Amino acid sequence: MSNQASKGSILFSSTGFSEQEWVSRIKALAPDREIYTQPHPSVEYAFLWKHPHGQLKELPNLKILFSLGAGVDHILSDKDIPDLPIVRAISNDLTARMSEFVIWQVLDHHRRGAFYRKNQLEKTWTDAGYQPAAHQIKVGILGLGELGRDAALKLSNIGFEVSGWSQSQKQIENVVCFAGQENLPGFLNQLDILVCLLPHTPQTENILDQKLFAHLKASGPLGAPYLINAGRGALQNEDDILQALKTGALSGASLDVFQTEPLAVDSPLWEQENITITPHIAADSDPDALLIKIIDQIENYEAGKNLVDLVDLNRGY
């Protein structure tokens, strides 16, 4: 029991996760410590993911807050969140899985897959036509942290013309990237798929909307351009995405974010062909991926060196 007083105890607090799974692997990874559902006043770390808001804020022992998840805006929309640094999920793991993910969809849209599910659905054997090659079809990603980084080099490695936008200048090996506001419109009008994998800040939030898509280039060897969303749902305008479909100024998209989930099912959004719907599945990671490098960040705390991942509170990420 020594050893167990001696070493700082963890609250895991997660709306959606399974809690049983998770804190049987955060207890096989770290036995020597406490580990609490629910708060508890020697709470030393908070595990989160979408925690119920205000549960935190009379934590006296409370250290660090860790996201469980890619974004951290779910942390920082409580507004009873205290004043404690707060550590960004990044993994090997989960960098990869977005990738795969972002991979999938850029081909799917490449290939025409929704054209050949629907000739499968109807029993209908033809071809959409001309099908381009990869280094003709322009890629662009929104966002180049670790997610877009990867996700940018892998697609360059596939054969394809990729760039890349953010806040701040960024170098990528076979990538253009453009940055600051002032060069978005030049970024978005060479594209025929549009990949957004931006954190959610208030300059974010409704960024996909149709004053975006009004600079996107009116067609290409993909028809007009195709829209994946796997950043946050609170990025996309939803009812501007229909319209944007329905006018032609979008052939498809990728949707794996919604701006209130579970997705209604009354939602138009189901009902349309050249949607991809998936259930915010992007970067379902091992847990144990990034519960090691948490853990490890805490044991290296404890040991007096530096946290790595920090939020930078100023930039929302």
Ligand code: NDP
Second form
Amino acid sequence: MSNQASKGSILFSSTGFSEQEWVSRIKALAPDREIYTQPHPSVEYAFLWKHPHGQLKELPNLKILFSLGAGVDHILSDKDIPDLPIVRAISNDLTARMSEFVIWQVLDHHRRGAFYRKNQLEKTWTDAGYQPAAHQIKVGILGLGELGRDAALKLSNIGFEVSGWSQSQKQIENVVCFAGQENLPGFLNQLDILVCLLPHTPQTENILDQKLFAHLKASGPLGAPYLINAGRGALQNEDDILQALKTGALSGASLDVFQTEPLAVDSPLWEQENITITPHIAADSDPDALLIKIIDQIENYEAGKNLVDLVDLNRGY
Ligand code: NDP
Ligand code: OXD
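Structure of the form predicted in complex with the ligand, please, following the form predicted on its own?
Everything in the complex follows now, all chains and molecules, and the chain you saw is the first one.
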């Protein structure tokens, strides 16, 4: 039908995602829309993951920026983004995958995975001593948003004693909720395992540093506290983490994100026995789970409905 008004076209722009795979999925879900992989004046919607900065500044028909990730620091760090609504990725698929990652790392530390893997390599039949039960272990989550809340509830269901920290006060069943800068030390000083699921903003940048580690307690049933960061690399001071491992302020760390990604081959983090490194895979989502929601949002928007999952530009997340 050639007289039908054409539907708003889409720009897909990413670094690190397979363009071929994503574009073919977008085409399958939105067969009636043009898809571009380079800026084009007709583009109305931009699907973004680490796009080349400056690329969006002269697109006269652009209406909405969609982040293909939960985090939007990759968009907000572009000084040339147009003043348009930004919608971020929130999906049950992504949330469930992040909780899987957090539970994996918490349980691996709790049940002394590294110790037993090393013993197996050396064919050594030795136990690690008394194994505390989950209810004896205090896990704290920095960030009680979409991801932190789900991880907190699931860890609590396993039996861990769970607390969390956020900007605004939360109420979550069986989770002790702390809020605000003034309550950060009280949150930190009771923990055995610290999980970070904060977004990267000017306020949270470098938050995992020596000053924060100084608030952690010296020892608990598993020894010194253990750090898990799946938020962003910019939240962590890697020199301070190495120093904290040296002094014993931290017993180990699971890091999924890094100041510079990919992590440089000469980074001393690779050499640390008590660090588990994963290459930013904590919650790699099913593209369809994200795209179905985005295309639905576009259809709703074109039908006059309000957008959901909008980024609050004042808060920066
Ligand atoms: P949300 O925006 O839903 O939650 C963010 C949480 O952090 C909120 O509870 C918020 O508090 C809290 N927060 C933000 N700033 C501060 C601050 N200054 N002080 C105290 N608390 C603060 O984000 P999501 O849970 O969806 O995602 C979190 C982050 O996880 C993403 O931004 C991204 O960086 C990372 N991520 C990493 C992935 C990976 O594979 N490694 C995958 C997906 C996401 P409040 O609720 O009061 O606003
Ligand atoms: C995200 C990520 O922000 O994968 O979704 O890091």
